[in-house]
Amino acid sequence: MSLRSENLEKLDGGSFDVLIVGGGINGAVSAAALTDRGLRVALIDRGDFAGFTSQESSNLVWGGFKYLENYELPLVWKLCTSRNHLMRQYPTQISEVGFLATLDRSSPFPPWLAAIGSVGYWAIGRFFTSRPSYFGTDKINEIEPVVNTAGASGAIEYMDAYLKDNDARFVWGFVRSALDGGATAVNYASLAGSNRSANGWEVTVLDELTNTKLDLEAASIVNAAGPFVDGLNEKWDLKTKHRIVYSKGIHLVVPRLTESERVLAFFDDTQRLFYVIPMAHRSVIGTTDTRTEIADEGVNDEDRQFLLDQINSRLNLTSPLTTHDIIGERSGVRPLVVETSGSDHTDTDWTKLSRKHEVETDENARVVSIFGGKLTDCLNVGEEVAEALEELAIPLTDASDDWFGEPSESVRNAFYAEAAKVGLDRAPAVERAASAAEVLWRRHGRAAYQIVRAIEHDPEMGKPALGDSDVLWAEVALMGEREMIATIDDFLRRRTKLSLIYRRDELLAHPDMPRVQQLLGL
């Protein structure tokens, strides 16, 4: 917690070029991009970083295959470009993965049309991924015997990508990049008051953990509040061209359903896509697509039963999945962008509202607002926010490109060699085809060297914490020092994916938990 205290001190009485409100993917990537361009940046979030929408995604980095159905070719082109860029920049964190889409009575189009679409998708993605394939039912039975092909007419397999760890961990990487560049960032710090001044904004921030108020000045504000962007703009009496509507999606984490690392895709009974996605030694079923007016509605019994019914009818399982098989859950809203002057979208087909984003600038108020977006397009958001601030006459230096991406392959291989000397070339129990060194590198980058040094000093620190997890004791200690963990769920749910792949109550009751909390400073 010393890191958080240091940043609170920097925040109090500070003068910044920009205050970013919201520490999800949009706010985190904006903080990293703007810090890299020489600005004095402050980032606050009323909860933990990535503590809301950005921890509830499918962990997919994809170009939007389903948007082809609505002929949104420019959007698909843009998203595929962004996907390819992320895959190049994060070679260990983001991996290519096959999507096996089985087509049956619920599919809105026949296999031949889907096959043509998959080739078109591959071409729009500039042939960056492996080529798509078409399979008949015999081949489906051979490669994925768990799929029930009784009513199937065929399948296509196309390629996209996914995060090997979790979405919130990826967001934290941008926050850490901003901190390393000199930004001030504080979680559990809410906006308690704000007034326009001659120089921009006078802001009061509430430390939610101590109930202490801090004052600061900012020349401009970036509204990166995600689902709450409209409410914040209304508070400031800002009129915008766009606004947000909500679509709720849920995921259920269950025991592993297939031995392969591919994603299984199906159309549910309402002709909407849902997936079985690999996550360590578990499978994630989702997502749904439901209209809602509530940003934090959560998972209800109807949601759970719908997904369980859909997957049970499409897989050959020894016994049907029930609620007792659910290990973890995700529930989040997609902030979908619509025009303010448009209809209320009551009669709109929810699946036709894409995950595009819009960045708006109010020059008089000196506020930049980010509407919508998705993880795949995050680097573009950072670039566009930087351009928006230039419109406000805030001087920026040239970008260095150091604010995103992993170190080079040679640096990575040098770390693997060092890690092997302390036995980190073995695979953790819950990982598939990955050594402990690979896991540590993709989570920590160069900072993973500190873990190796800790294990050299004390080999016991190289053992897994909390039973057979893939988190080492030395890693827990490092997170306690440099990851601003304020609650146990910051650790279990966001800096790691532990409470997604293990039952949270069992983790809290584990004999190792007191030591974990001690190392985290909780």
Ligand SMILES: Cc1cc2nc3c(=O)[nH]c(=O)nc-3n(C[C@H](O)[C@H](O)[C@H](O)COP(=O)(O)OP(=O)(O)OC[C@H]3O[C@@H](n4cnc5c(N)ncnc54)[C@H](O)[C@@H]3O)c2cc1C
Contents of the next structure:
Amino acid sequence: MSLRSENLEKLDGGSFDVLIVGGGINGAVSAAALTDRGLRVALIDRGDFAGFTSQESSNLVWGGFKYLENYELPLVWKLCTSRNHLMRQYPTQISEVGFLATLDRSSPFPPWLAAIGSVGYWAIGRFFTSRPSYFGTDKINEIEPVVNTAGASGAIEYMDAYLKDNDARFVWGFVRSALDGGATAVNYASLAGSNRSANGWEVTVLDELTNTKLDLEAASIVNAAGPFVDGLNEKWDLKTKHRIVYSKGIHLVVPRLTESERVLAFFDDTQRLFYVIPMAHRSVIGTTDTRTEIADEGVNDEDRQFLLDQINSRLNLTSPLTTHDIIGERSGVRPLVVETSGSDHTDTDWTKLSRKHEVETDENARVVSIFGGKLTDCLNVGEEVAEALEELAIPLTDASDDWFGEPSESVRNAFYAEAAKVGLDRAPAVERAASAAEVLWRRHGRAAYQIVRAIEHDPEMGKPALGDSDVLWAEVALMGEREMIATIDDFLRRRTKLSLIYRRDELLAHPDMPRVQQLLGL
Ligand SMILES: Cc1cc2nc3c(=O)[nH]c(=O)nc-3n(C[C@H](O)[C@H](O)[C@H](O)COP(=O)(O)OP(=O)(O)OC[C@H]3O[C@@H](n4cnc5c(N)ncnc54)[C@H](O)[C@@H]3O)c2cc1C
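If the one shown is the form predicted on its own, what is the structure of the form predicted together with this ligand?
Full complex below, order starting with the chain above.
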């Protein structure tokens, strides 16, 4: 029986302490944290896990240097703390990276002020990262010749971190942690009906893949529907202190623009920072920050052209980037928190709205709602949701802290030694890591041992699937078994980043695709 069918069976007729609606980062961390605290947890998402906002981020784990512009010191302090915590816990998945911010006519600050700001930011981050630097134009030309320094007055380089794989894979890690702890989790399962009962909630869930309904009971609900949190609360007639407004952001994936692993940062013509971020052998340009009322607006021509114009005028390229150079695109809305009783924000500068999150509890309805939030702050969200459930008098056991983080360095090195025996010490073609073993460990942790065993049994399984991709056949087989892949895009876009770094239509037409689908059970 597939992992998904097994979980559907557990959901049907089940009785849970908590049902989490929404399997983005906030729902996934909540599931992992609450399972760790001894609760019977069910997690559903009407699409794939991380199939909405949590697959559209900039992949940055950061303290929010740019929020200093709005003097949001407490938020930056908190995000730096969370960033440092995540960097310690995920040493292979999250890497420190330099942000080289070139200051030119669009920069709202003179170089001396930006330099002071970067030192202040380093201090707020408790000096956890490498120190910031200031560079004159000659130095910029030397270290990043692709940057057009005509009109530049200098650059600062400050440090933050980024997810080496994608955001959606990071989210999957929490879903897997919840499953390993005994939670029930199902993707493509939507909330079809919910009624208050003496014991909490009676819920009907629709399996979106077979169109069948099933019922369950839950003592409480965590509303982790991201941009849709207000819609669910309205359905339940809940009055909340906070609500969500949307800010749209897009990214374009293009061929590598610089050989270094740095992020290049520039102020766009509206004086807003945007970035060129490394992703395997590609570069990701983004993001934008525009007000919208629509949660699932894709990338439009205007967005695309804006980013291409901005980047073309700030780099020395042999020929300017055009839409033909775009390999993949991302578009999402940041769910930003505002007070329900406050203004309607029609006159607010959208880019200045805070990026903090709020967790609210309705004791009467037994619903905990999560508003906003960043991937960077995810561990705090998990802990805050656990505290909120305690307020509902649901008894929790002590936290073990086993629900997040990678195993220790010595466990990792033991894996590398084992992996080297089957040739996985070679450097991968596109992933820019020291060895294939490092990439496998980063993606699968201890489960990567199963890949080594499969290659020992059949060395052909150690070869890359889909041409020169760094995804091995043994890895495809493991994902088919453990990662609840129900559609090909779950594999291409979320469990891996293949359809971001290669063109999706070419992957689908690849001669290896039928075998990939067979191993995934599709
Ligand atoms: C352009 C952009 C760039 C960003 N960059 C960064 C960054 O670099 N670093 C960072 O830390 N943060 C970043 N963020 C913020 C971060 O990505 C989001 O705040 C976060 O992903 C929100 O997660 P979520 O779980 O609240 O929402 P989502 O990921 O949207 O999850 C909500 C889920 O609920 C499901 N759902 C909704 N209704 C129902 C229902 N009725 N039944 C079942 N399921 C339902 C949806 O399908 C969805 O999967 C960025 C955001 C954007 C848009």
